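Below, in structure tokens: the form predicted on its own, a single chain.
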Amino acid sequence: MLWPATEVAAKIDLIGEGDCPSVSTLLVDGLVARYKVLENGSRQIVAVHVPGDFVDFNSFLIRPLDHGISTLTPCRISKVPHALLRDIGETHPHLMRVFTLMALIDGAISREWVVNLGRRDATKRAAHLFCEIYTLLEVVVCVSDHAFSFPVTQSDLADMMGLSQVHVNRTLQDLRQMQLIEWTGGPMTIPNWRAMVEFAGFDPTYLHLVNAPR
């Protein structure tokens, strides 16, 4: 049984680096990100979350956490706790199977995410993250006519990309110019998906979203 869904407005840290909760937060509704902070101050988005996500499920295990998590839009969240979540996996080693494949492909999105800011250029770079929140975002069916709700700023997408809000910026023109994207900040739509996929070099293989027996 989950405990009620709570409302957290945009820009709150749910979980502060070296904190050690006692229970993990499953996104209801909203975007959440996974970050880490330099010593000069400046942030590095390592990951985003959709709804559906435990957030920090690894929190269950790795103590302290070594990274924040703080909501990018407003969210709705539930927390579980952690001895609930002891006694699932004792209880029912099937779902510590589920649980186990959660952080696995965690690992593959974490993975993917090393070489979109590795080795793509700028405007790739922006493109293949675009294609990722899309696909996980129409997978909980948040995707309609090919847009979906993404209201973060600039500064969020350069955190994201490792770029400055003036590269951002330019990349962002430059994908509309292509006509890839249409985007002002409300809701982002993607009018070609084909040929945003070609462009990005998107394979969703990472996510592992077939159905498959585990």
The other form holds:
Protein chains: 2
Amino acid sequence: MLWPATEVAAKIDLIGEGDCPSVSTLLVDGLVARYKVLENGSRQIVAVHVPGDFVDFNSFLIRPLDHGISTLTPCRISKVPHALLRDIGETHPHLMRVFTLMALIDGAISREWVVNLGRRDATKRAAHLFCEIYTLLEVVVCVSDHAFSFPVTQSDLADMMGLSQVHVNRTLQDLRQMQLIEWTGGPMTIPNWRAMVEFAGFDPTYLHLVNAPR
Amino acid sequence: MLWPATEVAAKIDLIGEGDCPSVSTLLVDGLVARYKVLENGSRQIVAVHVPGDFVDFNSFLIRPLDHGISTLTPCRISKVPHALLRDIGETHPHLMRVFTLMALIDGAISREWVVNLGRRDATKRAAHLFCEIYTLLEVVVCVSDHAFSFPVTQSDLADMMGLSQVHVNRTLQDLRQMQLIEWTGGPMTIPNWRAMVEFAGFDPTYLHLVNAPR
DNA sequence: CGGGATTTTGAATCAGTTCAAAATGCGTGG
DNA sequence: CCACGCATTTTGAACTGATTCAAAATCCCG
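May I ask for the structure of the form predicted in complex with the DNA now, the form predicted on its own having been displayed?
What follows is the entire complex, opening with the chain shown before.
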């Protein structure tokens, strides 16, 4: 069963904080961020979603939504009514377990973000984030040779990493100079994956992917 | 149906990283932490659990466990076999939804930790953490008048907040001087809850408690 | 070619770290 | 009850990673 995928322009709020939609959104193409904004106006991105992710599975069982959801790039999305999810849960109880699993993995990734923000310096923090995003993309999209489209601003990166935009810029320069990333204008490539993983201390176990990448 | 609660001494690893137990642990009394350790030896606590929490509900559906679990204080725990959880899920499908809900709330708390580490300075970070823990305790335990037993070392706090132990010490002094906490030897008290919430920017929505406290 | 967004650079400042030592608290055994 | 020893807290001072502010350079799109 398929829904027509909708095109969405870049940098659009898919769902605002406090909204209570009766559909969940499946990301078909593009990148979306879940974020929170503090009183002082600063923003923290709390999760990044890749194609195949349920972007607000939460809203199926939890209200109100305690964070905003916004696209990072142009996206294609597909709306799945909560009524359908409920039906699935009732007629195929074993699929309900899949929902639980999705929620658990979401939490596992979130916990690794806590580690990333709490205990890694800017350079390793960036490296780890790129490892995570690449690994997730590799599973879903046809990604060739550790290169992937990543049309995201340094401000957005700053909000993912809990850093200032200026420092993100300097951090990226460091990673470039260390030959761990190539990223100027086009897609990001990680020329030496082994070195990158080693440097970032990246262990993909927490992603709980079925086909663990090498 | 009840299990005998087991006594556990303070600062004991309940479950080590990589373990695959066939039971989940319900926390009856005390505080436990889930943590990750980096290559360089630094530790980050990724979640704190209060009585009533399933401490490793994860392990029911996800393996291997990607983090360690350790007590912060002496605890009483109760082991619930996975087989039983599976039975419940099969015979009472609607309870499976409760499991999903638990997992979602766990994730929501984790995301707030990301915000706390990413975008709040040391003082507000500590304040927010104390607000969270107090609010969770208030629901479960008989806690009187914004005072609660919190026998945790400053090192443990440092690992929750992604700070050095020394800076935690100075941060606590600040909070004491601002009259936001009283904490010397005995239980921690928050003499002016309104001021504390205001200062920390604490909004308990993300905890998704049924009986929202004032 | 022009204009807004984004990236890059510089310099001063600040929040938090590190290292080291002193002070305090606390349980145990004499 | 005191003395000892270990864990924890507190203090100081030097240092460093990241922030802030401001301006210049570059990019991209129409």
